[in-house]
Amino acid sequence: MNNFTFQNQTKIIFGQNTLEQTGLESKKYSDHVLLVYGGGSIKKYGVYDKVTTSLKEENIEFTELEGIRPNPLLKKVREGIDICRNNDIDFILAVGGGSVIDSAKAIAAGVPYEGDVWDFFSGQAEIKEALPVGTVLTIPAAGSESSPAAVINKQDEDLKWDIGSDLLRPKFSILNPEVTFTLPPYQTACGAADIMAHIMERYFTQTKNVEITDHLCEGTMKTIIKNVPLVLEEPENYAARAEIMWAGTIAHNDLLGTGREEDWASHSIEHEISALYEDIAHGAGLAVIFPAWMKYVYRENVKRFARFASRVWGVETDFENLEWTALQGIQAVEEFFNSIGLSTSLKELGVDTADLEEMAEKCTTRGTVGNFKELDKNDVLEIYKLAT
């Protein structure tokens, strides 16, 4: 186990009837907030009314930035920065899923910075201060509600890059599983793939003697595997929705990565897909890329893949043929994604093979990706080909 420092400042407020606490929590930080959200779903299903009523009860003024879309755009971040500066807003409240929360974090970093916010994503500047952020989570997937990371799409260059800083961890996050009852099945499935990917990016490590986090990872993955089919059959199954929502937070609040080197190649490889093909959900792309990555790298540590097959998927270990066991685990991943309505083929997602080389080039612009096995442009290209 490696040395580590773990500290997560985010206050989690979990459960039924918790949206009504939004104003009380926001009041601790400001009397004027930027309310960031996406489309009309939060208004259609009553989340917007509950949140804004709670803000009004605490006499909190709010200015709205709506229209945040999946694979969130830099231009909306810049718009939010301008609104905050022009209205002396010093707190960002995100109501939505990962794209909304990531946009809020980027705005929070950009407001006090004199240069362009993209400087943080391109590595030209370091985040040294940021406005506080709070969240009301509506889609379990990205884990951004208690993570230090954000991902933004620079549309004019088809770039989808990330930033990370503990200054970006939300001060509080309100998680009410009831608001996820109305999620469409496909969105639920894409969220599950994203959660699984966050865990697997940490689980597949070359670090030895990480038994406690191995078990935490395995248990969280098994929770997703068990409960996602339940909510697809029973959308208003509160108990199952609650398990998924909490698993999504645990998957990406850094706890599961303590003491171990993490990978993150698959996320980097997928980002190039949803940067170029903006209608492809991040989770949908991950469901394609992760099995392909597994097929390409599993021989780097067959024992770990065999453990994954056994502990997570219940494959009986063949100690005379661990490679067979490992491959059974990879197959189980593909079958699970297919069973919840996700594709495991780039062709089925509509990705043109003519774009693969360009994506591989962009993926490795800043160097190799991944730690389980370092991947260069040719490696990434081969993974794309395995995913077609």
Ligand code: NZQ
Given for the second form:
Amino acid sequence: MNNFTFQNQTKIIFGQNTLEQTGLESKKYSDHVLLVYGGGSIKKYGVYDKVTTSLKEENIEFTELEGIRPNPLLKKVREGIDICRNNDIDFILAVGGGSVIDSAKAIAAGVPYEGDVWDFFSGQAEIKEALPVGTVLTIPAAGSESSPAAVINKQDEDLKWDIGSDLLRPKFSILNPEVTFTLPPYQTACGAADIMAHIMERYFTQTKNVEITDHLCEGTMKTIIKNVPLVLEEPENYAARAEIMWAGTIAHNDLLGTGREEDWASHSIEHEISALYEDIAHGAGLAVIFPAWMKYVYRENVKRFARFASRVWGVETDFENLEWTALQGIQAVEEFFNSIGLSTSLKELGVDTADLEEMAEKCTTRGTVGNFKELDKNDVLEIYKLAT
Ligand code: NZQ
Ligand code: ZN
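Switching forms now, from the form predicted alone to the form predicted together with the named molecule, please provide the structure.
The next block holds the full complex; its first chain is the one shown before.
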């Protein structure tokens, strides 16, 4: 096990009747908040009413920034920064999923910074301070509700880059699984693929003696595999929605990566897809890329892949032929994604094979990606080809 420091400041408020605490929690930081949300689902399904009622009860003024779209845009972040500066707003409340929360985090970093917020993404500046952020999560997926990261699309250059700082971890996140009853099956499935991916990025490591986190990863993956089919069958199954929602946070609050080197190649490879094809959801891209990555790298540590097959998917280990066992595990991942309604082919997603070369080039402009096996441009291109 490697040395590590683990600190996660986000207060999680989980369960039924918790949206009502939004005002009380926000009040600890400000009397005037920027309320950030997406394309309208929160208004349609009553979340907006509950949140704003709670803010009003605490006499908190709120200014709104609506219309954050999936694969969120830099121009909305800049708009949010201007609103905060012009109105002396010093707290951001994000109500939505990863796209909304990431926009809120980028705004939080941008307000106190004199230059342009994209400087943080391009590596030209380091985040030294940020406004506090709170969240009301509506979709278990990105894990942004307690992660230090934010991912933003710069549309004019087809870039999708991320920033990370402990200063960006939300102060609090309110998670009521009932809010997720209204998720369309496709969004539920994309979220599940992202959660699985966050765990697998950590699970596939070359670090030895990481038993505790191996077990935690395996248990969290099995929870997703069991409960996602249940909610697709019965969207208002509270028990199953609750398991998925908490798993989504645990998958990406950094606990599962403690003491081990993490990989993150598949995320880098996917981000080039949702940078160029803004209608493709991050989770949908991951469902295609992860199995292809696995097929490309499993020989780097067949034993780990065989363990994954056996412990997570219940494949009987063939000790005479560990490679066969490993491949059964990869097949199980593909079958699972397909069974919940996700494609595992780039062509089916609508990606033009003529774009693969450029995507591989952009993916590796800042160096190789991944740690399980370090991948250069040619490796990434091979993975895209395996995924077509
Ligand atoms: O915009 P609205 O109308 O709210 O609809 C949203 C959106 O269309 C809908 N939705 C959300 N909650 C709902 C709902 N519909 C009905 N009922 C509800 N309760 O779902 C759609 C997707 O929302 P989005 O926020 O885009 O989803 P997600 O949470 O998957 O976020 C994806 C973004 O997060 C980034 C991704 O790259 C992507 O841009 N990530 C952020 C990370 C982080 N900050 O740590 C890590 C991840 O790996 C990921 O890269
Ligand atoms: Zn992700």
